[in-house]
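Single chain ahead, written as structure tokens, the form predicted alone.
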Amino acid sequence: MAATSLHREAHQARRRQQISGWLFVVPVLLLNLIVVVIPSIAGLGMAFTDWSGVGSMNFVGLANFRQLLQDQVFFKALIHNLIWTVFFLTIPVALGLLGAYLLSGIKRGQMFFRVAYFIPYVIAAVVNAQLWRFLLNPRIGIGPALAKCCGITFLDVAIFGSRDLALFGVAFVDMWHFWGFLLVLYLAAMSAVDVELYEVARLDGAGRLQQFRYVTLPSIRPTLVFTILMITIWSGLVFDYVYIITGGGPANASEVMGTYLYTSAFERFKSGYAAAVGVFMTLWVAIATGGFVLLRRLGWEI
């Protein structure tokens, strides 16, 4: 009888604990439902209408998606997102790894460098963008100044006004603010690597490059793979720097899916069509995340 009573009390205690846990979780779930789930479902439904942003919605089926698949500007924006992804998966990652590896050998004053490289990342995008718009101004920027005083003319061009250079110019500005963030992440991961691994590698005759390849990279692989995944996702959702600096111009030369969605919804008042663009952006994120999950299921452990 006593055992049965103790079992009942233990069961009730576990039940109270579970209920207490749900009481803490439910507010967050409700907030996520209101802020994320419901707007996402509404946006998906909007993609099948011709809504202009005001007034009533008319169901048009797959008309927006058919139009989107024939839209040359959208495909141009999609290609720009792909170029942006390749750009950010190479240069910032390489600079972040190199900078972190060099700083990992510094024992004194390392915190100063961490803060210095991280500062551009925490500055507002508007401030960063306006700073570089001034520096690369074709009339009063560093390009005309270098051309006048030193005869260096390769920067004396309207980078953000050029159809060939606008996208890469904006990507450079975004990369300038972003790569320090990667450096700090990689440096933190490298700081957690067991020092004995490097000592063993040195005893085996490994140089610094071999230590980096065979000790550092495998040890920080979880952080490296995570940043690659996030860069791929962020590259599909990029908006702020492109919109602030060029607005997608000139002549759609720097248009990306995010800016095309914005102009479709708020300048051309085609909210239903913009929602269809948003569906493609969601597919981008889903494909990137799905590829990451697939790699793990195939045994490529991180």
The other form holds:
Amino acid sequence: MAATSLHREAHQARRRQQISGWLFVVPVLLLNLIVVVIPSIAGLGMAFTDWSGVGSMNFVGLANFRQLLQDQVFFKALIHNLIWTVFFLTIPVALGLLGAYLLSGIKRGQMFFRVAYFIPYVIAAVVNAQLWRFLLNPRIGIGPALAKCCGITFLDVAIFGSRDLALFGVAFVDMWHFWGFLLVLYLAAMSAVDVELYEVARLDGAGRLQQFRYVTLPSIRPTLVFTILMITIWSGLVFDYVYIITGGGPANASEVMGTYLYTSAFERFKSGYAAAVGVFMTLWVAIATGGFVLLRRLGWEI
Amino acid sequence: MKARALSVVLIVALFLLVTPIVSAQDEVVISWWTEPNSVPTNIQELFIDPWNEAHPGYRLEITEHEDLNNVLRTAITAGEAPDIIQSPGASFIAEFVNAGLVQPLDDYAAQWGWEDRLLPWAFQSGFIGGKLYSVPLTYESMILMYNRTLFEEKGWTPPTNLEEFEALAEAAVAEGIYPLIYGNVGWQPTNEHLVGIYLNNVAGPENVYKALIGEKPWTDPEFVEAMELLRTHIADKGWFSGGLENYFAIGWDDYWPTLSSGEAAMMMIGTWGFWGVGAFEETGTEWDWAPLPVFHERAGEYNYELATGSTLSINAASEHPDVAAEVIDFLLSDPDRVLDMSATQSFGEWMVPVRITPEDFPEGVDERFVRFFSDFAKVTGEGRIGYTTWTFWPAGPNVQLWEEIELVWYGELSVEDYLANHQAAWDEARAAGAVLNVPAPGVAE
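And the form predicted together with its partner chain, for comparison with the form predicted alone?
Following is the full complex, with the preceding chain placed first.
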């Protein structure tokens, strides 16, 4: 009898705990429902309509998706997103790793470099973009100035106006502001690596490169993989720097899915079609995240 | 005693605090959202204060919003838009009309005689489906601005036809000068200015008019010729800013130092360009303007393209539509006030198309501004009009026009395919009933 009573009380206590736990979570869930779940479902539904953004909307089935799959500009944008991803998974990551590794060996003045590299990351995108638009202006930028004063002509080109260079020019500006963020993340991860591992490696005759390859990289793998995942996701969603600097031009040379979605919705007034582009962008994120989860399930320590 | 004194002070303070709130609550606000950076600097004393004084119990509130059109589209869908709807052009109003979000202005126009106050084409441009839905806030046209000091130095005169234009461009290039400065950084639709100029001055206004009303396909040879000539000038010859790459990397901030310093000779721009001529004072040079050269004899004598910069409508959900209409009427009622306000923007913004004469301009106004508006009135009065894409093209074909032209310039799309796509966009717009009212050339007055 006493045991049953004790058991019931324990059960009730557990229930109370569960209920109070849910009560704490409910406000956040409600918020999430209002600002994420409902708009997402509405966005998905909109992708099956011909809504212009104003007035009534008509159900058009899969018409937007059929049109999208035949849309050359969309495929151009998709390829640019892939190029962007490869660019950001290589150059800024390499720079961040190298910078963090070199900086981790510095004891005095490390904070100065950390702050210096991190500052561009905290400046608003529009400010960074305007700064570089001014610096790379074909009339008064550093290119024509170097050509005039020193005869150095390789920068004397309208980078953002060139079809061959525009995408990489914008990616460079974005990378300039972003790589310091990676550096700080990698530096924090490296500072947590057990110094004894380096000592053992040194005793085994490992040079700095080998220490980096066999001690540093495996030790910071969770951070490295996390940044790779986030870069892959962000590269699919990129919008701000492209929109501000080139608007996706010239002649769609720097068009990405984000700018194509925006112009579809707010310049061509095809909100339904833009929502279909949004569905593809969500798919991109789902594939990246799904891949990450799959690797974890397969036993990767990430 | 102290406590009582403190109480009195507190009550008085509370009363003073509450009084203006109560007073403000008694006033009905008539709201109007407008574009930033273009509002006359004297709007408060010349427009808002006099209107408020003439309408006790109401308060006119004009507020500036970045990216106005998109903000408005969201607000009007949510039922939160202001009483007065300002759009970037008549073509943007069409979808509001179709959705029943703005109300007809015919009764107000008849009541206050707006037809007699406005320039006829400007009044007509606000009609959709036989009803008046908007009146223009500002009007403009495309002109050729040039560095007069440079022209005098070189012995050049503004070109009037294709032969003179090409000869001058070659001469400028030979001197290391950009024949024309222009670029689309910050505003991609800049492309449409050039497309419109070449359509009007190569194919001719008659042909453009026929295509606008659906009597002629856009794929006809006259339009092909126009777009081929533009492609030759901008892409092959590189006469605009020295080449396509510069065109796509140069914007408004670059136009004026380049033109005023003599690095460039000319610029094909709208009359909103008057707003930037202050740069010439800094370089100690002089500017001037001329009508655009006519590139083909079929285009006739020079013309002025008709354009409304922004339009005003009344929100269908407004609780005070009659009072909102009074605001619009107040704007149209006094040409002197229009000129005084627009003068603060060098007549490039808020130039309401009311009927004015050269004598109406305030004392001391630059002769070059007066010369333009006088000649515009005379030439368009004779029916020599052209058509700007943002005033007479529905939104769909308009966007296709300025977006895909970049592919033509880069040789990725043939002119024929570009115009076939344009025709398809028009067919779609026509089927959707999005076509706008177009005045015929030769009968503007």
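Positions refer to the first chain, counted from 1. Fair warning: this is a prediction, and the values are worked out from it, not measured in the lab. Rigid core here is just the name for the largest C-alpha set that superposes within 1.5 Å across the two forms.
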* Is G21 one of the residues whose C-alpha moves 2 Å or more between these two forms after the core fit? -> yes
